[in-house]
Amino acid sequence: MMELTYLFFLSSGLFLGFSLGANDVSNIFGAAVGSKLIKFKAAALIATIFVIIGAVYGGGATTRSLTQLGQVNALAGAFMVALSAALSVYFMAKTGLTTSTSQAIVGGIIGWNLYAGHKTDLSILFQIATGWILCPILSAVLAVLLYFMLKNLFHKIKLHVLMQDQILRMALVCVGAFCTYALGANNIANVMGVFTYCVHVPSVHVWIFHFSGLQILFLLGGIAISFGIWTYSQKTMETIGQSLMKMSPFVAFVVILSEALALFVFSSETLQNILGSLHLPSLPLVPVSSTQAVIGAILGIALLKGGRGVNWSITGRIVMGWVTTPLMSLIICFISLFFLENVFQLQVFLP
């Protein structure tokens, strides 16, 4: 009976994972699918495998940061935080526009904090907001640098057009796998992070592998993301891959690689430790928006070319979505918590 209760309340997190898969994977493979270099089914299969690996083995760092923003300590409260974020993202995905699950879940957590009377850690909120600002900037800078470096490299090698096309196809598959790994590692916190203080899952041994309870939660979230990839992501892939900016295969590769590196920088404890040992500054390990990363890369290259070819109308609508999503999630969560507590008599927070 207790397991069924847990599964019911986890359903909102699974729904959020589904929405993330329908929405965010378009930022990785939209360019490749839109430029006809990779078929949708092949992209979905690669994304499924590597997003789960990234979630299970790399999701701990960003989860710790997110839970410091607000420690949701009641199962019904966690259910509504995740559901509010999922509904916000799902409504955006249904319109064919991508948005940020990171911003949606942060809006939901702040809504829970306000309702429960818990203090929002402003220093953590500042770190997360800083990540949202720096992520597209970093992605744009990386895109410009990679564009120049790789363009010069291809010019020096002087490959035949058909050979260059084959290399780009293989490169897009490899960088797409890396990027979906980084997405799983960075964004699984958005899917299952709010449940870590109120759901206790036993560890599991499978052959030579050991999975902690937290990794089991991440595995469930990764499976939900995969379901979203296969069912609804094709429409949003078309928005990114065709509507925002027409991209050549080469530009598509640069965009995805820039996005992957930006997500990895905000997810990797190993990279942070290496930079720390060298006394170099590092970026906070926080959930960031893959949408902002990919659009930052696209706009970086577009501005490099004088801004030609960008659909600024769609760009503006997407940016408006970044503002609307956390506010929508916050309001939905706050109002829904009131109904859960007063109508359904559920405990949505602990003192």
The other form holds:
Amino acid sequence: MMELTYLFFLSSGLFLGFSLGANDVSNIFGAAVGSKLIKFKAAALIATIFVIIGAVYGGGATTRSLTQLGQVNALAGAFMVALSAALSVYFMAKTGLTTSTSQAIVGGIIGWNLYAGHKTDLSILFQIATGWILCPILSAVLAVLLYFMLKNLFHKIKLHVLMQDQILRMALVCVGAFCTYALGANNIANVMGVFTYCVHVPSVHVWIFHFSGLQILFLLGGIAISFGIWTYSQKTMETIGQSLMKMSPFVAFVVILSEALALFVFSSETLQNILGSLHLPSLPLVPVSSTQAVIGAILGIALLKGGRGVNWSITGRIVMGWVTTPLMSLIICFISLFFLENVFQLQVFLP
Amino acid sequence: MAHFSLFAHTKDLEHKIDDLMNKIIDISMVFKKAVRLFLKEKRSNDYRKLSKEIKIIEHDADVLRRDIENSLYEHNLIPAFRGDVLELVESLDKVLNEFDEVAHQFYLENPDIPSVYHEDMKELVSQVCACAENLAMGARAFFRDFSAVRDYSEKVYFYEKQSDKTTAKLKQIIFESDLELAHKLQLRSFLSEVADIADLAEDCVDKLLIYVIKRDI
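Form predicted alone done; form predicted together with the partner chain now:
To see the whole picture, the full complex is given below, headed by that same chain.
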């Protein structure tokens, strides 16, 4: 009975995971599936494996940033934070604004902080917001650099076009696997992060592997993402694949690799430690938007090619999304917490 | 292991496409030799042999083309690119067919070409063959070195223009001559057929340049 209650309250987070699997993974494997390089089932299997590995092994760092922003300590409260994020993403998507669960969940957490009377750490909020702004920019810079370097390399080695094609298509699958890993590592915090202080899962020891309670929670989130991949992403992959292929397989590859690297940079503690030891500035480990990373990469390459046909209104929509998505989520969360507490008599925060 | 076999398949297809380019160069050289021989000996036994050689090259190229087309489908190329390669292979095949058709027509009709036109005729054949050979080199470059395609296509355009001029000049001289009208018409038809080879090569190069723009990463 207790487990069912847990599962019910976790459902809003699992729903977020489901929509992540249905939408964001399509961006990654769209080119490979759309060009019929691999069958959807194979792509879904690779995505499932790597998104779960990413979530379970790499999801800790971004989750810590989110929990530093707000430690949602009651299950009903966490349920509402995730649900308000899911609802605001849904509404924002309806209006055509570029949005992401990363921005929505932050709004929800601040909404919960306000309702519970907890102080929001502005420095963490600033760090997270910096991450949102830097992510598409970094992705654009990476895309430009990779495009330039790889293009020169391809021209220099003068590979036969057929061989180029073959290598690119295989690279699309490899980079797709890496990108789903990075997506799992970076975005699992949006799916399960708010539950970490109110759901206590015992750790599990399987053969030589030890899984902490948090990792089990992330595994659950990873399974929800996979459910989204298997049930809803096929059509999106085929549609996206065809539009991605219009930019040539090479550009598709650069875009996905840039997205993967951007997501990875914002979620890897190891990379942060290496940069720190080299006295180089490191980026905050925060959940960012994979869609905005993709848009950043595409814009970067478009600018490199002279900027013709760039739809600049999309950048305006991204910036609007940074403000409106968390704001909408904050308002929905605040009002709903009031109802949850006063109408349904549920404890939404522990004093 | 699967990956190695995948690359082996690609290599095999690369060789087949290269072979097709070789066939164009081969057929062009044999054709040049055959026309020169025809002007000297008309429908001789040696001309028949060369005409047969042209037919064999064309037939081999047809087999190769079908093989390439099947391989392209099995190869799982990116659909848009596969379409371009298929179209290119078919356009190249049209050039090969035209060589065979013209050579066969010489054999069938055995036209009487007055010696006064021989030099211009040789000139026209050289220009047409240069078009085809540069087309083959341009198409080969499309698969390896995009920047070279433009150089070869410039040559194709140049020789095609030259062949147009030579054809126009020859036609004018022929129609100003005292030959029978039927004879004039037959010679005009031959000139047009020969010049068509250059036109087909030019069409093919037009397509090639579009593919390069599409593919230029």
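All figures in this text were calculated on a predicted structure; none of them were measured in a lab. Numbering follows the first chain given and starts at 1. Rigid core here is just the name for the largest C-alpha set that superposes within 1.5 Å across the two forms.
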Practice task
Note yes or no: does the Cα of T324 move by 2 Å or more between these two forms after the core is superposed?
Solution key: yes
